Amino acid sequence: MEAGDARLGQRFGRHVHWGYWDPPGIDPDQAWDGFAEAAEALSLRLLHQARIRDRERVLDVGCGLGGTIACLNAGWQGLALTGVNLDSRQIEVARRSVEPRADNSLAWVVADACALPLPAASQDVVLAVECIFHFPARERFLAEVRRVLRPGGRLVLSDFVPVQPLAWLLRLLAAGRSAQVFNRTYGPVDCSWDCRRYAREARRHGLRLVGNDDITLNTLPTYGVVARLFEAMDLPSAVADTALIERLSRWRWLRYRILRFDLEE
């Protein structure tokens, strides 16, 4: 397991999420060699959608190893940055690896995304990079986002978003308490929220969906990299689970999207 973790860290770099390639049609060996850069590029794409400005207060929920916080720290000035994660081990890695620069401040918090230990109206931007499907309830998370955002604030997240027929099927499976599709490898996940549900639930919590960036094609080279890693780690069930997600993505049933929500005045 230690060898597997080292290989994952070497390949993914400081991020724990999919990669972004532009253009996406590249050789598998190029994807393998350049995956850390592609993972960095995905964070930067999301930050571009978030329209970060110097001197803002930015909360990264599900911050992992601190990769997105590191991007912010390197590219902006005077930011008050907070990383929140449920896993104290990942928070400790982030704390050791990111040093504040350019008048930025850093805070690391071990907490549940659905019960944020932060004051009301304390953040300009909330980020959730490829983690919301692990949260126990998106509705509670949206309510917390609404609480901690300042007027004019925004939420930007990335998620695997199904087309509506697949969303219905996944909700039926969940209602019947069936095993979740990718549970063996990726842990408990909920990929049943389609775009309409996101927009509807966001409105209920005072947020408006204003950006919907479908980058599925640009993320597809990720699957070959992840499958190759799992093969090297002798994890055939993980290879199979990853292949299923890839097929759903290539068939256009599951879309990788960056969604932006603005706080309604």
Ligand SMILES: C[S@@+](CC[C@H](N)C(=O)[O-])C[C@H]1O[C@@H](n2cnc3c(N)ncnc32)[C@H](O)[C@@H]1O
Given for the second form:
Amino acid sequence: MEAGDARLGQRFGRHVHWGYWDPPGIDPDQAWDGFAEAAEALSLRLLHQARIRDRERVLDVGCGLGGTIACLNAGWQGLALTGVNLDSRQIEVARRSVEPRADNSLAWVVADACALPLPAASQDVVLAVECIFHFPARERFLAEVRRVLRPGGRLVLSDFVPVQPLAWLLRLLAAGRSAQVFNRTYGPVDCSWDCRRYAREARRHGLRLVGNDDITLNTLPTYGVVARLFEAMDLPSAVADTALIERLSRWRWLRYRILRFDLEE
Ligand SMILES: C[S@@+](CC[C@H](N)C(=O)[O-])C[C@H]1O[C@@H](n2cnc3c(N)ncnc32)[C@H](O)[C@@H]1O
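Output block for the form predicted in complex with this ligand, input the form predicted alone:
Every component of the complex follows; first up is the chain already shown.
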């Protein structure tokens, strides 16, 4: 498993998320060779949607190994950057691998995204890249976002968002015996929020859904890369779970979206 973890690390680089290819129609070997750049491209697309400006205060929750913070640190100046993650080992890797430059400051915090140890109105932007489906309660996370953002601040996240009737089916599964779905390979995951629920719950927390970027097609080459890794690690159940998510994505039942919300002034 350790050798497999190393292979996973080499392929994903400093990001722990899907890749973005434009155009998306490339052959599997190209996707394999270019995966780290594609993962970087996904972060950059999300940062573009977040309209980051120099000198802003940016919080990245579920920051993983610090890949998105590293992108921000490389491309902007005077940023006050904070990375939060539940797992102290990932925070340690991030702390060791990103050196602040261009008048940027970096802070790394071990914490739950649903209970942020940060002052009220202390951030201009909150980012959550491919992690919200792990959080124990999205409503609590949205309440925390409302608290830590300044009025007019932005929340930008990426997520696997189902269309109906898949959202309904996933909610039914969650209410039944299996409280979590897809959790055999990817840990506890809840992918049951569709766009309407996002908009409704966000509104309850003073956040308005203002950007909705469906990049499902651009992420599809990821599945071949991930399946190949799991095959090399001899994890047939992980290959099967990944194939299911790929099928749902190719059928367009599960969409990879970048969502942007603005907090009311
Ligand atoms: C798929 S990874 C994405 C990591 C990073 N955002 C990236 O894009 O490279 C999901 C991350 O969410 C973190 N995570 C899961 N639950 C969390 C929680 N409740 N609070 C903070 N981080 C959490 C995991 O430790 C993991 O690093």
